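Take a look at this one chain, the form predicted alone, written out in structure tokens.
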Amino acid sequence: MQEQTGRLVCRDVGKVYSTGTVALSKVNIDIPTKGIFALIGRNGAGKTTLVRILATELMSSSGTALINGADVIKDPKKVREFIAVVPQESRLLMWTTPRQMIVAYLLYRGFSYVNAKNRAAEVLKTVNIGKYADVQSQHLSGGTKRKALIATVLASEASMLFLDEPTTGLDPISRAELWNLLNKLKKDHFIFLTTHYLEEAERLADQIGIIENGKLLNIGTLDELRAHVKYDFSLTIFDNKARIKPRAGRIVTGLDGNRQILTTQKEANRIAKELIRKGTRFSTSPVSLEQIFYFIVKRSINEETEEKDEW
């Protein structure tokens, strides 16, 4: 595969277990190294596989992947001077503090002890947890633990950053804020996020993919994957009694049980003129990614699917 600097590139990337699971199947991607990617997937449907490949943590079984030019595969060594990585299951040791954590981090990468320990004093304040620099995480909130191993990775200078499931548990007070360091770090790092929370996907993500039983199964920007549904907005109908029948579009039952029409804008405010002459309960609005994935997929983001990522 020819070089190509400032992308991302996966082409025919596979894993398939010893046990005969297959994680991932011929996954291609080409991106640019910037901003923030989401991948979307059910539990199990291979996102952790793929970080990990990336991460050169795993062997692939097939294909090829180049991160910045560099080949994961070929030469780990120089992807991991440039890449950093939150595992999904990653924690602070109960006993150590945040500012250990990072300094212990940093010596390992192999700074400088003086070097190390100025860079967790601005990384913490970064990120917004100076005060608890020095409190052992056993005392600390999900939301700041999660913040201290975000800002562990970010004391590395590393331009590429791994999040795997990082908002997992979270309550909303503690994910809203995460949100808003992520977009901060956005404008100078490439953010690899993994989600099965399609809220954050449609907030955060500059390109989005979904990925189903292994196989990517489409990649772009959220108007981009719009466009596979063909239709921009969405009308609910509250009362499924209420006869409507669009000139354009389709009718889909929704995730809550609820008739839902995919159809244009035009023809979405014809269709409330009309709901309001009738006193019919209804709510209209774009297109979500909760409704594009499940247009896509088939399946709710929720649904239980097997679990492939094997560690």
The other form holds:
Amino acid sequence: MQEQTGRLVCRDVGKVYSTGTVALSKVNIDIPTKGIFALIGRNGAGKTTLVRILATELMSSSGTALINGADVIKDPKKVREFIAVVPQESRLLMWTTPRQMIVAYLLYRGFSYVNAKNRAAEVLKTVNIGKYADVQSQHLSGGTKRKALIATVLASEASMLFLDEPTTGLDPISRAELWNLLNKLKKDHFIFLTTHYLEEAERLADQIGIIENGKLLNIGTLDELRAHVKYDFSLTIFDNKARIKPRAGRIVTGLDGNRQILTTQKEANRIAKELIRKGTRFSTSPVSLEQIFYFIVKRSINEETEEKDEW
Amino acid sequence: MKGRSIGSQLFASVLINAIYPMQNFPIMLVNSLLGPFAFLIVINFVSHGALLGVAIEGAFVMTMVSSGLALQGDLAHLKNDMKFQDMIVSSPTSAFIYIFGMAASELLYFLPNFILLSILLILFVPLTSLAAFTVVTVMVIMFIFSISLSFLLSTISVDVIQSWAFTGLVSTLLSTIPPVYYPITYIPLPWQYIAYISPTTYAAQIAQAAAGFITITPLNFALDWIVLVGASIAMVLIAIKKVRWREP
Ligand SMILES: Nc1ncnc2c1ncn2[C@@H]1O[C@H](COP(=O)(O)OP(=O)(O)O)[C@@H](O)[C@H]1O
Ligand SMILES: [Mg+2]
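Please move on to the form predicted together with its partner chain, as the form predicted alone is already shown.
Next comes the full complex, this chain leading.
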């Protein structure tokens, strides 16, 4: 077996819940444990299931997974030494303050009380919630509570953080603040985050995985993913009656119901001129992760239903 | 990190489940203090003081049972509503340290109550040292029984509503049906058999006999011990076997 240190490796990881739901099938991942890895997918795609298996909270049904060479299934104790997790929908305990939460968590990780207190004070500053350190969490805003939870795991000695949908439900400003924080943290941590906000993955992630219906459809850097789509420019047309015949590329129906043309930059230019001449409303840009995601997921759904790809 | 302190890990549970909540919600302390007294007072008035001694002993046993049962709701809340348990599962703390710490937190939470009851016991119930030792042993065994049962139920429950139902049922079985605050002979005969389903009945009978409130044959006394200890060992073994730290 090759040297596994510094990598997160999944081989054919599968999960069938006792209800019979197949949540993951044959997931294969091999990425360096550096920077930020974002797992994106719709609700129910299997993100949480994969995170919980890797974080030693849930048994897999098949396959193996290694983090830095430690076997997640067979040797969870070893893995637990260097990971820390903020589970999806986890909450700051209503009857604690951020400082108390951090101190208790550090004690669970084996810190002495004095060390835990010092470390908590430090990290509250890093995360910039010092002034809320001693406010009971029932009086804190959603954004502050989420930051306090991230501060909690960050305070530990863990080098690897699993954050399951850390920004879901936050307002745009809190979200941007959290993004800044994560960008800072990734310098000395590996962060495995899940999200269904594609903009989040686009901004933060060094590596992106796309999961749909329990299958990992694609994995790579944003540029690598973009290379999967043949056409890297897109036009969105806001008039359903307008007749357009691209010479290259494909027409898809976007999430919003509008037609989109995925094509080359050159062809996009040509069509744009034509549309301007006709007075049709449209917009154009390089394909975003959202479009790549939509394209890849849609393709997978069509393969599943054996529908002909008409694009 | 080398040499993680188990003491720290136990203390963490006590902080999370007893000290922080009492510090931040002082009303909890009042509840812990007064909870088990309600029945004691009722029994005392209804029996015109005749059953005061029995009822004090009963309140002791009940405090042990209640503090053990409180664990069920607390664990289920931390696991299901707060997703807190998952944070700890994926940390270096083991299941047993987590549970031991939580059990200790329940004892601490009921500490004011124990102190008050101890004072009453010393004032109103003349116990030989052997009898006192017997009562304490019975209480510890009841605590171990209800802690194990609580833990078992908390791993099964997936929602707080379900865990309320568990608590209700179990507390009927362990604290309403058994004759804890009065001798079992106060219960009409066919119903006595139902009371014998509950291990608390045996615990109460041993405590009452040790204090001289009731007289039972040495054989019955031995049988009570065998059932109580047997049921508790069985419950601990089931709990250990069913412990679900990492979800299957
Ligand atoms: N404990 C469970 N028991 C049965 N099915 C589950 C359980 N948890 C999740 N599932 C199912 O597994 C699939 C994947 O869920 P999940 O991993 O939570 O997806 P995501 O996090 O991407 O929204 C869904 O179909 C979900 O309903
Ligand atoms: Mg999820």
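Positions refer to the first chain, counted from 1. Please read all numbers here as calculations on a predicted model, not as lab measurements.
Considering the motion between the two forms, the entry in G63, V229, E157, D30 that lies on the hinge linking the two rigid parts is V229.
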